[in-house]
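For reference, the chain that follows is the form predicted on its own, supplied as C-alpha cells.
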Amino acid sequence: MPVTVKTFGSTGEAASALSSDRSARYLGGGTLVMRALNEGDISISTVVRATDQALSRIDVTSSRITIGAGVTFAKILAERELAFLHAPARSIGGPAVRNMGTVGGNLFAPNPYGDFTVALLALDATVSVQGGLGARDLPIEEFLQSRERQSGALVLAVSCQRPATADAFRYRKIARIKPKGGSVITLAAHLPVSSGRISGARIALGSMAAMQIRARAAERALEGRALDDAAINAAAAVAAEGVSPTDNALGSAWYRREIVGVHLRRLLSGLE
C-alpha cells in the first residue's frame, strides 16, 4: 500500500493535515511510525511531518523547563539545565535510538516503553498538543488517558516545574538488557519537601499497567512525613496497589507486584 509523506513548514498546518485525516499519522524521530509502517500496518497511508523549529526548542526558566516535542533524547543529555532529567534520557534505547527518538514520540510509546514519560508523570508535566479546534495544554494523566483519541492531534511541547533540589526527583528502570532493552519495572519520583516534611509527593510506574500509572496509595504514605525509614518502608508495602501488569517476556505480572515494592525502597533509599 503507498504511502503519501507530506512536509509542512508550521505546526499549524501540520495540526490540520493530521485532523483531517485518520490515516494520518505524525513522524517525529520516526522509532514508532517507521517501525509500524515496517512491519506492515495498513491503517497508516499518509505521514506527516513539520519542520518548525519551535519542535525543537527548550526553553529554561529558574522554576519551570518547557521542551518541544522533537526534542531528542540526545539533546537533552547535551543540556546541561537538564540534569535532572538526564537518568530517564540515558535509560532509553542506545545511541541511535537516543539520537533519533523524541520526547513527543515518547508519549505514545506502548509498555514496555514510554520510559520518560514515566519520569513526566512523576514531574506532573503539562503537555501541549494542538488540533482541529485549535490548541491546548492537557496534564499529563488526561494526555494519557485519551493517548488513543490524541493521534489526530500534534503534540507541540512538554513543560514542567523544575525540582527544587537534585535529591528531590528520582528514576530507576529494571531491565533485562541495559540500558537500550524494555522496562520490567520504570519509577520516578517527585518528593517536594517543606519544612523537614514531604508536600505533594508523585510516585509513578511504567509497565505497571496499561499506561504510565501514579502509585497514589505510596504517595499517601509519604505525605506529611519526613522521609525516613518507617514512611519508607509504609510506601514500599503499598506500592503495588492498583497495579494491573500484564505478562510478557521480560517478567510476568505476579513477578512485577512483587518487586515494584522492593525497588519503590531502594528508589526512596537513594540505594543503586
The other form holds:
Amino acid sequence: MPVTVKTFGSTGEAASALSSDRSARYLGGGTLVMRALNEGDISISTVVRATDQALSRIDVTSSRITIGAGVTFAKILAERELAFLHAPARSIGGPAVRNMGTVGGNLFAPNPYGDFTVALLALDATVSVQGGLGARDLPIEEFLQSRERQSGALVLAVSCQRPATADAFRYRKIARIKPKGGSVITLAAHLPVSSGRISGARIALGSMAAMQIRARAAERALEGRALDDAAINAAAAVAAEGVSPTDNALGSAWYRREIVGVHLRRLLSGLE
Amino acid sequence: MLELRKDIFADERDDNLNEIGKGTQRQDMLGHVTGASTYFDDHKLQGMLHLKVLRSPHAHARLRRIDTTEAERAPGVRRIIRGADVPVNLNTLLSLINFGKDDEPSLAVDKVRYKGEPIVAIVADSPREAFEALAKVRVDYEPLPAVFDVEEALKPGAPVVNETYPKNTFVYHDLYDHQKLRFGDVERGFAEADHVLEQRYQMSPIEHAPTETNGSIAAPDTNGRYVVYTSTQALFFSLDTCAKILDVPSNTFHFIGGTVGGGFGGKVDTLTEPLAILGAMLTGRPVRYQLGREEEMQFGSPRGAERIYIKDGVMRDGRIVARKIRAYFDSGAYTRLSSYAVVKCAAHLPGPYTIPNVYGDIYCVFTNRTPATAMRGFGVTAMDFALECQMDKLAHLVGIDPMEFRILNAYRDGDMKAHRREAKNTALIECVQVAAEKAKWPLREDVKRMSSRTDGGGSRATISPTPREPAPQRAAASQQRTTYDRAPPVATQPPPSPTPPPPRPSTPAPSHGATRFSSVFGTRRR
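Now that the form predicted on its own has been shown, please provide the structure of the form predicted in complex with the partner chain.
And the full complex, kicking off with our chain again.
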C-alpha cells in the first residue's frame, strides 16, 4: 500500500486524522518519520501534516514562554529571548538537523536522542496536546510516561516558566562525537534560589532510562540547601539512584552509572 | 600548506616530472563543488523496479524453511529471488586473483552466519511494496551458538562459523592457518634484553559511513547486454565478480561508475551489483538496489577489528633487540579483504625500525560478526597504532625522548629488514627530524645531525640464523620485566604451532586499545 500524505490547514483536523488512523504518523520536521519510512517502516501508511501557523509561533511576552511544536531548533537559536534554551538546542544534530527538527518531534525521539526534552523536563514544562476529544495541557512528566500511547494525539506547543536568572538553569550533554553525536548522558538542572537556598530543584537526565527521567534523589539532596560543595557532593553521590540505563554503542549501562555523578557534580559546580 | 623539502634527497628526485610534486586540480573537483557530478542514483530509468533484501535477525542460525508464497502474491511484486536462483551462489572478491576460497553466498541457503546476512531478495514496483512483501516472507530459524571473539573462535570446540574454513582461520596457500615472519632468534634477544615489555592492543571495527550508501542500477541493454550504474570503488573487480556469480561472459556487462559518494574502502566489495543484474535478467526491467543506512552498517563491511599482542626486548641504551608480535584480525563471517590485510600486516612488521630479532604470527579469524573489509591503510593502520604506542612506552621505560628513541631505532639505508630485503631510501630519520621541528619539539644536536644515509649496513645488514624451534628462555638476572597499568604481566605465549591455536593469556590484559599514556610529555628534557 503506498504512503498517503494528508495536509490540513488546522490542527483540529490533523488531530482527528491522527486519532482515527493507527497507521497515521504526524510529520513535523521529518527527522524521525522520514528516516523510518526510508528504512522500510511499513507500520506507517499515512503521513499527516498541518500548516497552521500557530505551530511555529514562539510567545515570549510574559514570564511563561510558549513554543509551538513546529518550532525548529534553528529558530530557537535565532531567538534572543530564549538564550537559556540555546545550549540544549545547539546540542541537537548538525545544522541540517537543527533546520528541520522540531521541539514537538523531540518529545518523541528515542534514546540516545531527545536532548531538548531533557531541558524541558528540568524546566517543568507543560505540553499542550490535541486529541480526538479536544485540547488539554499535560505536565511533561505525565506526557512522557504515556508517550507510547500518545501516538494518536497531536502536540500543539510546550510552555514553561523562564528561569529567574541565567545561573538557575544549566544543561550539559555528554557525547562521544562532537558536536552532533548521540547522547551518552544528557543532564539539565533548574535550581531556583530563594533567600540563598534552593527551592524546587529539578534535575533531569537523558539516556539514563527508557525515556527522559528526573533524578529525584539528587533533587532531594539539594532541596532547601545552599549550592555549596557539601550539597553538590550529596547530590552527586545519589545521582545514579533510580536510573536504569541500557547498553548501546555509545556507552555501557555500567559506564553511564559510573559517570552520571561526576557530570552532575561538574554541572552543579559550574565547571566546564 | 604544502611544503616540499627539496634539499633532502635532492639527488634522488627527478624534478622534470609533469605531475608529481606539482599542484594539479582533480578533474572531477568542479563537478563535485557545483553539485553537477552524476552519481549512480541520479539515473532514473523508465519502468525501474526496486530490489530489497530480507536479512537475518540472528548472528548464527540454520535456515529450516523459507516460505515466500504469501510474499509472491503481495501487490507490486515482480520477482522473488532465492539462493537457488543465483547461478554461482558462492564467491569471494579475492578468488579472482586466486587468493582464498569462495565462501560467501549472495543469498544464504543453509544457514546464516551474521546478523544482517541476506536471505531473500524481492523485486517490486516500489521500495514500499518490496518492504511490505518482505514482511510476508516466513523464515524458520534454528539459532546456533555463535562466537564473537577472535581468540574464543580459535579454541577447540568453538562453533564453526564458515564451513569453508572449519578451523575458523583463513588458510594461506592451502597450507597455513596464519602468516608468519621469522628473523633472528627472538628468544635469545629477550634473554639478552635489559627490559621486556608486553602489551595488548584491541581495535574496534569502524564504519566507513559514506554519504552515498552502496547501491547500483542494472538495466537490460541491446544484444543481451546489461548496463550497470554503480557506486563501486573497483569497477573491473565488480564487473568480473558479477560475471562469475551470474555465470556469463564479462563482456555481457557495461559498467558505468567512477563517481563515488564516499568510499574509503567500503565500496570495494561487490555487494549490490550481482542481485541488481540478476533482477534485471529475471524481469527484463531496470532494477535499483540501494542499501539503507542500517543495511550499510550491517551488510556493508566495516574496518576489521584487530587484537595485537606486542612483546619487546629493549636495552638500557634504547636499542630494541627483540620484537614478538601475535595478532588476530577479525574477518567476520566471510572473507572479504581481511585475509589480504593480514598479508599487508605481516609485510609491515616490525614497523620502520631495525630490530635484529623479529617474530610475528598473524591470524585471520572468522567470527559471527559482519564481514570486515578494506579501509584506508587496512592491515597497517591498526598495527602502526599499536607499534607507535609501544614505542612511546618503551621510550618512557628506558628514559629516552620518544622522538629520539624512534630515530635511534629507525631504519637506515643498508640495514637488513626483517623481510630479508635491504632497506633503501629509508628517510624515516629525516621525517622525524622535520616533524619535531614543525612541532617545536627539541632534539639533541647529535640527533639532529643523524641521517638515514649514515651508520647503516655493517652488522645491521646481517641476517642472523633463525632457529627452527625457539630456544628456551634464559632471562638475565638483571633483566627487568615491566608492565603498565598496575596489572599483572601477561602470561608468556606458547611456541607457535598451526593447531591448536595459542590460548588466551591467563591473566586479564593490562590495557586495551584506549591506553592512556601521557608520559611522552614527562620525558621531555628541555
